[in-house]
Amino acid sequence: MKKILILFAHPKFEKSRANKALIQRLKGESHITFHDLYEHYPNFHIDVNREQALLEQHDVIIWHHPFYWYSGPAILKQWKDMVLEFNWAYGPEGKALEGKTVINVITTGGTREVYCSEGYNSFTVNQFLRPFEQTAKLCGMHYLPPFAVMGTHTLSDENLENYANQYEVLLDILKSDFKQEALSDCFFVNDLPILSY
């Protein structure tokens, strides 16, 4: 069974209805480590050795965060800047993350329709996430299309429940010996029929 590390970054988690619904599905399973970066590092003093050890102990990494100003919250950038060191995560001797799988799990206030060339955000979520994708590529990781919960301000309880169900299924798939291709041929991983609950 693959071990999953959820790097959670939300500065206002207590106000996030959508993220609460997703996190409630983790059920304290032993193969999942939930790691709240704002809780552990309120002053942004990242323990690099601890974070690198956590990464080495897991097979699948999830960057779980709200979509803030077309990217992740500040602590996630700080985490990447500090933890993904040259000759550890990348570079001639940087093989620590090679072969691991990584995925963004994001929530956005805006709907899917506003994230496109015709929408007021001009670009797709996937285009905005390119720095994450390229980071994964540079580190030799397999980057999956994002799991996206969009339009969170107007989501009905029923739709939010459906997203939470999909997240639970995704976590079950990620712990198995899934084929990378099965989760790659899509815009958002939650578009795939295999995530139907």
Given for the second form:
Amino acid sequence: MKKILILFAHPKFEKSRANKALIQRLKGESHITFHDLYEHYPNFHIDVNREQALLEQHDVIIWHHPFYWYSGPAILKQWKDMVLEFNWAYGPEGKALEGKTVINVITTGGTREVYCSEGYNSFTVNQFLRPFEQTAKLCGMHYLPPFAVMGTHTLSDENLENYANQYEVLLDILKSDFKQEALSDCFFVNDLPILSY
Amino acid sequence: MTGSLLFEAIVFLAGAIICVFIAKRVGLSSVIGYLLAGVLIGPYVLGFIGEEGDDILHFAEFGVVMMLFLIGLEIEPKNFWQMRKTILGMGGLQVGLTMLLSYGLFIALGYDSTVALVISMAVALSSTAIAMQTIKEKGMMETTSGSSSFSILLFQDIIVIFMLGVLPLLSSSNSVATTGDHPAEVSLLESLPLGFQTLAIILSVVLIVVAGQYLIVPMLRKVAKTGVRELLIAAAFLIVFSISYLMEFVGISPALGAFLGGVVLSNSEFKHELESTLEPFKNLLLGLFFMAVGASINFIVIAKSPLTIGGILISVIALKAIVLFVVGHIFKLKLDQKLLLTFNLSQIGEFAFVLLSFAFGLNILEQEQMDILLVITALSMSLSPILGMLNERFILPKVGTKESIKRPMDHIAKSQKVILVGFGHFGSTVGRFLRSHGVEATILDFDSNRVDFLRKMGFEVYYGDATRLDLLESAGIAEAKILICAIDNPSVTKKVTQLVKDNYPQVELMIRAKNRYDAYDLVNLGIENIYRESLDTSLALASDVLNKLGFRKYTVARQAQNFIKYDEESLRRLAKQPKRDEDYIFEARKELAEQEKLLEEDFKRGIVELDNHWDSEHIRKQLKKK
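Please could you give me the other form, the form predicted together with its partner chain, since above is the form predicted alone?
Entire complex below, previous chain first.
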């Protein structure tokens, strides 16, 4: 069974309806490590050794965060800046993360319609996530299309329940010996029929 | 010129207030003030009181009894055991050596051996009142000389009990034979055969210990439950009086009994309650005691032999000083700490009055001997502050730890000079963190042992009092960029701050403040950088509490920063308000008013600062409105 590390970053989790709905589905399974970055590092003083050790212990990394200003919250950038060191994560001797899988799980206020060349955000979410994608690539990791809960301001409780169900299924697939290609061929993994049964 | 009881009370109280006030003004101990008042109202100057002085002395001895009860309360057997090495070692050595030498001195002067022994006991004791006050005023409690003084004084406080216990035994050999003017009170003890005497003493001690556990503490609990405060005062007096009566009944020192009672109760939950209840009475009664002693000094005797008295005075102080110096040496104090210890404790203390008048009451001493010794004691106490000042001005600067030692300055130290005043708990943390960044602050400290150690560690250290401008100048204040003041004592901090601000306004001041009030004063002195030692720590604690109650850490961390910012603003705003609470006599009421003001402001501001960042609920509501 693969081990999953959820790097969760929300500066105000207590006020987030959508993320609560998703996180509630975690039942403390032994193969999933839920790591709340803002709770661990309220002063942004990230413990690099500890973070690297966590990464080494897991096979699948999830960057789980709200989508702010077309990117992740500040601490996620801080985490990348501090933890992904030269010759550890990348560089000629940086092989620590090679072969691991990584995926963004995001929530956005804007709907899917506004994230396209015709919408007022001009670009798709996938395009905005390029820095994450390239980071994964430079570190030799497999980057999956994002799991995106969009238009959170207008979602009904029922809609949210659906997303939470899909998240649970996604976590089940990620722990198994899944085929990379089975999840790669889409815009959002939550569009895949295998996530909604 | 005697009158009604009321008139006597007026004479005593007025004398005390006037003389103690003057003594305090000129920087003398209050003990000297009381003695002076006694002399003034006594038969040789104004003559307000005469014969009745003796009765008052008798009454005022309760002050001594109460003092010993309080000392007993202070001594928790467990704590005492932990400090036994310094207390017994230094104290025992000091008392033993001083007694030995002064016994020799007074034998050589032709005194009877019993008398010489009693006098040597009195001489061995130093003045807790004067020495502790000096230590507190100079902020030397944390220095080696301060703690050594404390240990020795504590030992003396305890040994005096035994001395008081021994005195009656000394008198029994000659009390009947010598003078008949003081009829000894017939006590139970004296009417019993010797074996029973010992038995009675042991029995009464056992009685006190048992009663303390099974009678007094349960009684105090019942009394405390009533919630009537004066009842507790009554209970405290009842305890002291009963023990004294019991002890007098069996014929040993009431002071010894009171001390024992104190020790028995030192572990009970009423320790602090009893202390705060009896403290003012003790001080007043002790004051009365000192006044009675002053009034009973016979100046005719003294006028007859000024040279003898002067000679004895000088030899006794010299003798005590030498012993203290030797004790300091044996316990490896540095030279200037030795000198401070020596000058601090070289006087004869207030216990001498107790011992001497007790011995006089037992017919061991004659009137003339007692008068001479009382005067010597009083004079040695008056001289003590003057000698201390001479030591500080003329001896210490020459022989003590050098104020500075030459040391080549590196580049940073020259161009970016930082002066750190005070290297206690607060200052050392500051200094260590600066040093970890290669910033070597120039340190000023007044504990020579610490200075010595810091110099060994390679710091540039100046030794002495930071309120002296010349010392600041030799530490390089003229070229300094920043001066950090990490002194524990707020009044010294203010002095240093004012001094530097007046003379070197270009130096940036970073000042530690103990609390809000000190911070107000510093704001009003025009200081920008004020660091309240309790602010960040208490908020860190409160944040952790909130985290444990389930609040998110990052949210609380941001609110704590907001709170600090807000509190700094309100500090500066409130400091500038005209002081309308100057008529508050009690600090506690002032503090309550201050808290009330702060809480009101908090209330107006709301529970937490408006913080809608990252709040998706907030956005949802805004969207719904439209």
